Structures are given as structure tokens and as C-alpha cells.
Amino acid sequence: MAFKQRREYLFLYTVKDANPNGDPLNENHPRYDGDTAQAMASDVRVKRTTRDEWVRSGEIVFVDGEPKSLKTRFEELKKITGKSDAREIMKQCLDVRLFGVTFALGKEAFAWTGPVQFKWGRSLHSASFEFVQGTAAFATERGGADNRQRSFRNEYLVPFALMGVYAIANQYASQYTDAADEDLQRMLDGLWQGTDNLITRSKNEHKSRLLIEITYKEDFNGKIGALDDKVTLLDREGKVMDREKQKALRSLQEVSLDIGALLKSMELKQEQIAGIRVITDGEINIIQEEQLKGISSIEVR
């Protein structure tokens, strides 16, 4: 049964000596805002992280990350689900129920807006971007023979970034995809665990830090919006950092999180809020931690 209560989410994760989201059209340079020097991660990157975790846990998904045609994937899903109708098959896929789909194959074409929409992720501070060169594992060939020297490999990394991602779950769209409350729980688990499981050379040291879920009462159709804009990163003493100090950050132990504006927004919506849930790894320093404990249930993972 489709979920009936709107949710908003704030998810924070750290990146250490890795690439949050490379741009293939810019030599895989980390995506960034040239004016603010904030590192960025697209909604597509965040959803891929979540989907990859679902694939590992055996969930049925439409986009499984493998290079194949729509026709091939659809035939695979026919065998997996035992169904032949495209709409019925799509509703068997967890990613479609939550993220939506645009389907066009043969005479069948339809599109569903996903109940869960992610905003682009941004670091909560200005970050630095390092260019690194290293020696490649093998030499190239020239004239049918191996070169005597190996070539170089180039890569970019971000020394440290605390990334913030905002998302909203729209109960009205869930009526079309049949996304249920249990699906939203699978999304939280996939997002948190999937980030910790980004264990590749370019994505190693991605770590989930904080997730806040605001669940509203039934029939409420408003929102606070952009929860990531309502938290501020300060130094460990609670002072504002200039851009150069922000770029020089190298660990979570150097910063504090000010959630005062977010708490104020939640207070203004308290009549509409049914519950607030917090998941933390216990390492992020929140200035208003005691206030947050007073209004939410907190789980340490």
C-alpha cells in the first residue's frame, strides 16, 4: 500500500582523499561549484549508491548498473518476476517505486514521477581539489614493441569534504508507483549502508555520518525544504571559518555542526510533524545535540 505521510531527509557523509562524483566531460575532475568551491554530487550518483546496495542485498531493481539495452533488461525482468505486462513488472522494481521511470519499448511507453526526489549534494564548506599523477601499471606499445618506460596516470581527489544531501518523499506520487512505508525504510538502509560500501579506489573513505528523517502527519502537503541549507559548518570552537580555513579542513574532528536554523524550522512545523528520527555514527559534533535528542529518536550505527 502506498505511503501516506510526507517525509523530508537530510543526509551527511564524509569523503576523504577520494572523488565524490567525477565529471567524465572534464577528465573526471570532481564536480564542483566554481564560485563557492563546494564539491558536488549529482542526484544520479546518490541514487546509484543506493541501488548498488539494493542489488547486493537481492532486491529487484530496474537499473542494475550493468551495460545492457532496455530490451535485454526487460527480458531479464520478465523471467525474474514471472510477469509480462510492463507496468506490472516496473512495480516489482524497488528503484522504480521510489525513483520513478521513463519506459519506452516497442508500442509501450509511459513515465512515472518518483515519489523520492534528491537534490544535488554539496559540501557544507569550500573544498580543495588535488591533481595527482602516478606511474601506470603497464607500458604502452609503439611500433609493435613495448616502450621501455611506463606511462603516467592522472587523477583528481578531494582531501576532505562533508557532503550534504536533501531529499523529499511525496505521498501523492507514491499512489502511482505503489511505494510503501517499507520501501522508504529500504531506501534509508540502502543510502546509509551503500555509502559505507563504496569501497573502490576512487570512492574509498566515503562514510555515512548523519541522517535526519522528518515524518509529517497524514494530509500535510507542505515542507520545510532544502534542509541542507539550514545547517552550518563551524570550526571545533563554534566559530565561522573563512574560505581558506574551510579548504584546509582534513577531518571531521576539526568541525562542529550548527543545526540551529533547522531546529527553528522544525519548531515552526511542530503541529504538522508526526516524528523525527536521527541516525548517526556518533562521531559528528552537533552544537545543539541535546536539543535534537529532546525532540527525536536517535539510533547510533
Contents of the next structure:
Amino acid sequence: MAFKQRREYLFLYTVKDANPNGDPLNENHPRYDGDTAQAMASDVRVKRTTRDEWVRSGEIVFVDGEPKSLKTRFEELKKITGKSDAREIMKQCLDVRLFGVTFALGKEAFAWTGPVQFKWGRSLHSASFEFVQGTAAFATERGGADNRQRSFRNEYLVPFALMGVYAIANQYASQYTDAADEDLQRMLDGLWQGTDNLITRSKNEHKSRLLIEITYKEDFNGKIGALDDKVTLLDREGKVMDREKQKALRSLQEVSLDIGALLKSMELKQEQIAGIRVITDGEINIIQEEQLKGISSIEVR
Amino acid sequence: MALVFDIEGDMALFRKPYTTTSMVSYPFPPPTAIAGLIAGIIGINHEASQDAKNARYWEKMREVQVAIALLSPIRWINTAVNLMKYKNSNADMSEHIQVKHQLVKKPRYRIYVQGGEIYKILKQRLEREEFIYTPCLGAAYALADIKYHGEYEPAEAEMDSGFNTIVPGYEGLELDIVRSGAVFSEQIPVQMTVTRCLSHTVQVYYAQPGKAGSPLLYLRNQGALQSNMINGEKVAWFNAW
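Following the display of the form predicted on its own, present the structure of the form predicted together with its partner chain.
All chains and molecules follow, beginning with the one already shown.
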């Protein structure tokens, strides 16, 4: 059963001494905006995080992240689902139902726009980027003096970034992919837990901090839009930080989140909003927390 | 009557279709992208769920005219995105490909629309700040915000004044480069068939907005180009689809 209510999401997570999303064109330097020094994460990075969590929890996921051919994956899915029709099989995959698919194998070619679209994530402040070097674990097999010489490992990291991600779920696109209300619930859980579970060398430590889900009434066809632009990061005293101060941030304890503009937008749309869900990690300091509690219960995870 | 609305976002990717492995963007949405945007707002499905080639909304675009203005300076993001290489003939996805992307940074455009059977419903959707399918600036992750300005009566344009919009170079058009200062040009797609084949393109000219605002484009002769004043702005229409 396709979901019928439009939703908007704001998801914040922190990255500490890690690489939010490397740019392969730039020696895996964290993606960033050269004008503002904001760290960035592509939509595919965020979706990968979510998919990885689904794979761990046993959901059927089309793009499972393993290096294999489309044909192989399709054959695997035929066995898993016990079906043979490409469209039927695609509808069994949670990621396809939510994020869509462009399928082209043999004579079958179709494209489903995903009901859920993510914007690229951006840090809510200017970040620093550090270049670190380490010693490689092994020497090369070249003989002579070379095999006692280990080379260097280069990498970039961001000491601290509070990343903001915006997404929208469109009820009309869900009619084509059969994404259900429960699927959106799975997405929310996958996003939250998947971020906490990003335990690889370059991604440790990622931590989910705040998730706001706005669910609209069935006949509502608009949006607030760009929720990530409606929150501002201030220092603990509630003051605006200059760029140098933003770059020197190293923990969540140094900042507070101003959600005033977001609350105002939600108030303007209150007639159309069916429900608001808020999840926090209990550590993020929201200036308008009391006001937020007035419109939604806050679930601490 | 003509409808005027702005579209903006964090980034945009209006892909030049003739590039193969790199995603190179036009600096603004070509009319073909505007057609898709209009279809998305009013909710005409492309039917690509049946066949990936489909763009059925073109059936409803007859007699529609659009004009496009740049409102923000054109700045670029150059990056690469790690994608699956799914286009191998043997469908081998094991290989990944780092596709170079050129994205427009923080773009803002003004769109003018007149004519056609979609006009009434588009007006209704814009007035109610509604959209059926999620609007984007070329790529799905480049989500768009739409700001509706209103409906205006197009007035006769003075010959001598400068254009606020991109100007399609129809027959007989002559630029006044000296008066315009600097003029940029692109060959852009204007129309597609219902199975996403390119039916024609046009050479366009435009002035680039800077920090000081939007410069105007001046012509010595506008030839076959149709123009109007809309809400105080001189607009160059693309020919009706």
C-alpha cells in the first residue's frame, strides 16, 4: 500500500576526526564548499549509510554495496524473492521502493523516480580540514633496501562537523514504487542507526543527533522546503560565531541549535501538518526545546 | 496572460547530453528542463515506469511558451561522485566509476510561462504553492524551491530597451555587443519528442549577472524573436512548443 501523506525530514549528525564524504577527484579530500568551507556529503553517501543498515537488518536491498554485476544481483534477487519479473522483483527491494531505480538489463528498461529525495548534506558551520599522514603497514616486495622501507599513507579528516541533511517523501511517486508507511519508518530507523553504525576507519565516529519528521495531511501537496536552511548553529551563549570560531569547533558541547525559523515555518503550515516526530540523542542543545516539546514529544535514542 | 515564478536551490545539474562520461551542466535550465518541471508541478507523469525512454508529458506542452532569466551569478562546483558503472554491455556492476560532475552552485532562475492547455492548472498549482512530483533542478538531489510571483498581462516591449532574460537567436537577430558589455552563448535543447528524442535546439545569448545585479542584453535587431514587457521586465520568448 503506497503511502498517502507527504513528509519532510531534517536529519543532523556529527562527524568527529573522520571523513564525511571523500571526493575521488580530489585525493579523497572531504567534499566541501570552497566559498563557505562547509563540509558536504552527497545524497548517495547518505543513502549508502541507510542501505548498509538495512542489509545488516536483513531487508531485501537492490544496491547491496557488494561488487557484483547487475546480472548477478538480479539472479540473486530472483532466488531470494522467488519471482522472475523485473518490476515485481524491484518492488520487493526496500531501497527501490524508497529511492527509485533506473533498470536496464537485456530488453527491459524502465525508470522509477524514488518518492524519497535527499539533498546533499552540508555542515551547519565552516569546518576545518586536516591532512594527516601515517606509516603504511607493509613494505613492498621489491627486494634490496626497498623491502625494509614502508611508505606513507595520506588521508584527510574533518576534526568536527555537524552535518545537516534534508529529504522529502512524495506520496505521488510512491504509487509507482509501492513504498508504504512502514518503509518510511524503516528509512528513519536505517538513517539513525546506520549513521551510528558507520564504523570504518574513515567514518568513525559518526553520530546521529536530531531527526525531525513532518507528516502532512493527505490532501496537502506543498512543502516547507529546505529544512536544513531553517536551522542555524550558534555558540553555547546563543551568539553568532565568526568563521574562525566555527572552524575551531571540536564538540557538540560548544554549540546550540537555533530552530526558530523552522518552528515559524511549521506554525504557518500547522493546518496542513498531521504530525511531527522528533528524535534526539539527548546531547544536542536546542534553544527552543520547550517550544518544540509543545508541538511534539521528544524521543531520546 | 503570463505566469512568473522563481526556482532556486543549493545546486543544479542540467546535463549537456552530448557529454559521455562527465556530467557537464548548462548554466541554466534549457526549455526541455522547464517542460519537465511544469509537468512535475502539475502532475503529468512521464510514464518512464513503462519504458525508460518515455517523456509523455510532451503531448500536453503544445502552444506553451517559456522564457528564462538568470537571477544569480553563475558559479560552479567541480567534483566527482562514485557511481556504479552499470552501462557495461555485459551488465557488470562490479566496476565503479568516479564520474566528474560540474554543478551550478546556489542557482536562482526566473521562469515565465504563457499559453497552452496546461496554463490554467499550472496557475492553480503555483497559487496554492503545490506540486505533484517533487521539483528539482535537473538532478533529483538538486531539490528546488519554487516562489510564485503572480500572473501578469504581457505588454508591448520597447525596441530600444535591454532584455532581462536569455535570448534565443531566431532568424534575423543581431546582438549589440558593445552596449551589452559581455555576451555569453550556448546551443541548447528546446524540445523533445514523447520518447525523449531531441527534436530541435537553438543558439541562445545571455548576459551574466554579477554581484552588482543583472546586466541587460541589448539587440540591434530582434528579427523573428517575440518579446514582451512582463511586470517591468523585458522577456524574450522561446517559440511555442
